[in-house]
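A lone chain, given as structure tokens: the form predicted on its own.
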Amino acid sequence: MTTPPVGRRERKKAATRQAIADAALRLFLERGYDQVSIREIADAADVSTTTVFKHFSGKEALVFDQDQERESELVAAVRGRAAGQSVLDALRQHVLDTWLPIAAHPQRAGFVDLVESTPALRAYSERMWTGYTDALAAAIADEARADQDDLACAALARFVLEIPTLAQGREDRRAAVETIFDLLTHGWEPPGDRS
């Protein structure tokens, strides 16, 4: 099955949305979240404030412009995995393919500082991650033929979503991600018992 080509109108909308998000992030990183207005973002992106709000639900959403895509990608990693591939192996590959490049991005440290130093962004981020947990847990439960409120599925989703945070400060992030997924796959062994 082929994907239909994206029309000119959709490409233009996507380009406008990206220009707004890029302008917002640049201004936020330069001056701080609370010191930048929607009007300034609109001016920097050469659009109206109405256009900003057509593309984003609010100021916080400008920082997390790929929120819906990330949630969809997580669910797709579970539901669209190859035949015979386990849910954990699909999620492992997804984290390695998507998070490692983000973690290595030159603006990553500035972005994390911006979110951590801004209460509104921290709160938005927490709500966003809760939504990811619910969507991922539901997808895992569906694949496992479990109840939607299955605690093991919810716990697994939460653990997977915490992997980037746990691996962030490690010298070898890939090895850290692999270690954590190995733990989820095979269970915990005390360090002294490992061969």
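Having displayed the form predicted on its own, please output the structure of the form predicted together with another copy of the chain.
If you are looking for partners or other molecules, they are not here, because only the chain is given.
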């Protein structure tokens, strides 16, 4: 039988994967995403280009390594919310508590800059987020006792996942998140006059 914790094989596999991801991120941060070729990354990690693609589905995936957890956290925030808290408020709190700190973390500033300044990575990142739509929609529908494919729940999920994109570049990101959640909670109405 296979040893439950790890086999030597899978340890080596994980090590190679990590070496590739590390080399890629380092080179990207040094010289920019478009200025680094897969072949250079492969050389830096001392593997062949084929091996890179055995571990990662494409060049963009090298940057977003273990972002599968986000989906789970999102679903968990809805399912495990405090008693009496509405689904929308749970999502609002999760976004405020989880996404804002990450974006503000100085360690990740270079990483965030890299993604923001590279169109291909921006696009990939957005597709990643929208990829969570179905899972989040299912969780919302479940908690709201609606049909599994309820359209309003699916739309809400999609809209919540657009929030990071929309809040980007705003001076006060916390206020931006609040504004959008207010819109989703109460509906849109023409704001007060500016004159």
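Positions refer to the first chain, counted from 1. These numbers come from a predicted model, not from an experiment.
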| query | finding |
| --- | --- |
| Which entry of 53, 80, 66, 169 falls at the hinge, with the rigid parts compared between these two forms | 66 |
| Rotational displacement of the minor rigid part between these two forms [degrees] | 34 |
